[in-house]
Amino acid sequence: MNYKTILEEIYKSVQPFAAKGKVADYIPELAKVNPDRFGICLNAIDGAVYSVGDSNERFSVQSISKVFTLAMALSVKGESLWARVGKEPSGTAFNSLVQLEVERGIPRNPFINAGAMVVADILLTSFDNPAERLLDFVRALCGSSDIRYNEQVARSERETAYLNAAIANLLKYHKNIECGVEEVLRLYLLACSLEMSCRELAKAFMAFANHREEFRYAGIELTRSQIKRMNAVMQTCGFYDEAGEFSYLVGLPGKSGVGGGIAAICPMRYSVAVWSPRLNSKGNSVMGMKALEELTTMTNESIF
């Protein structure tokens, strides 16, 4: 498969979508990002790397980090994790309070905000310094020792995190977080502020694409079965209430973030990351969605 040529064709084909959507301006720091950036990087299972555009520029991965925090929580809690957070698509916005109230504090899945806060609580009670452990884990996954949090982004999010604070308080009311609300919010928002490039994200997600390799990174271990189950949750829940559309158009497990990034995998074939900051009404990258739709169409490679 000539992935280099395919990525170059994709770069051209998505240009008509370049002005569609808008950046996540409800987070002040993200509103400052150049909306015209676009990068894509693909890691093939044989180790070859192909990229086009701004694939080396780091950006705020936001909810893509929820894949990493879920892996950490699953490694320490195993199947008991699912007693506190579900694994079903939400069908509502990623920051919905209504669904959480109706379902008595059990979030639908670990990729909506409420679910990720429960996961953050699990990390706080399982690791002495979960923020450092998360950094170590991500650095090991992508092979980059200088991955950092953007504290300015985390502060910017906390200053306007009224709805997230309400979610955390509702979880506390229903006794589904053990730690303090501020402590949970701090770790949750810090994880969202992780900055990575498409190249680093694609490398990090290769660990979830290659089921034959041992998953052991910075002390975090998962079985092959657990990796496959994580992929299943990414497939059904990785794109907020647009997960069905992504499955229909793209057909890959993956995770999006309101920083404009999307990371996805084609099991035993490749991992891919794309970044374009302009979002659709669901919070997913317009050009990123289109680029990955083109990728699976042109390669005839998806899980279906």
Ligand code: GLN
Contents of the next structure:
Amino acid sequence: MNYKTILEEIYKSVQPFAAKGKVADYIPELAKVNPDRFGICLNAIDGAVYSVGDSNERFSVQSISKVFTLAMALSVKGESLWARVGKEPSGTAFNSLVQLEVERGIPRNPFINAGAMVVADILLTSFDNPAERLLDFVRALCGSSDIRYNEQVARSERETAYLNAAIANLLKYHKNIECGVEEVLRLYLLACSLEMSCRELAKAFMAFANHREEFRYAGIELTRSQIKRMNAVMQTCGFYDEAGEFSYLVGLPGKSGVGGGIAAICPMRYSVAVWSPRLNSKGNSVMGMKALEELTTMTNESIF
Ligand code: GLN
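Now that you have shown the form predicted on its own, what about the form predicted together with glutamine?
Everything in the complex follows now, all chains and molecules, and the chain you saw is the first one.
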């Protein structure tokens, strides 16, 4: 497969969408990002790396971090994790409060904010220094020792996180978080503030694409069966209330974030990460989704 040529073609074909969508400005620090950035990086199963555009520039991964935190929680809790968080698509926005109230504090899945907060609570009660452990884990996954949080982004989000605070309070009311509301919010928002490039994200996601390799990174281990299940949750819940649309247009397990990034995998073939900050109304990158739709169409490689 000539991925290099395909990525160059994709770069051209997404240009008509360059001005569509809007940068996430509800997080004040994210509103400052240059909306015209675009990068894509693909890691093939044979180890070759292909990229186009701003693929080495780091950006705020936001909700993509929910994949890393879920992997850590699953590694310590195993199947018992699913007693506290579901694995069904939510069909609602990532920060919706309504469903959480109706379902009495059990979030639909770990990839909406409420679910990721329960996961953050699990990390707080399972690790001595969960923020450090998450950094070590992500650094090991992508092979970059200088991955960091952007504390300024985390702080700026906390100052306006009224809805996320309401979600955390509702979880606490229903006794689905053990730690304090503030502590859970802090770790959740810190994880969201992780900064990675497309190149680093694609490398990190290769661990979920390659079922032949052992999953053991910085002391976090998953079985093959657990990786399969993580991929299933990415497929059904990775794009909030647009999971069906992403599955229809792209056909890959993946995860998006409001920083404009999307990471996805084609099992035993490739992992890919794309970044373009302008988002559609569901909070997914407009050009990113288009680029991945082109990728699976041009390569004819998806899970379907
Ligand atoms: N930090 C963001 C929030 O909680 C993450 C949301 C996202 O990327 N979808 O609103």
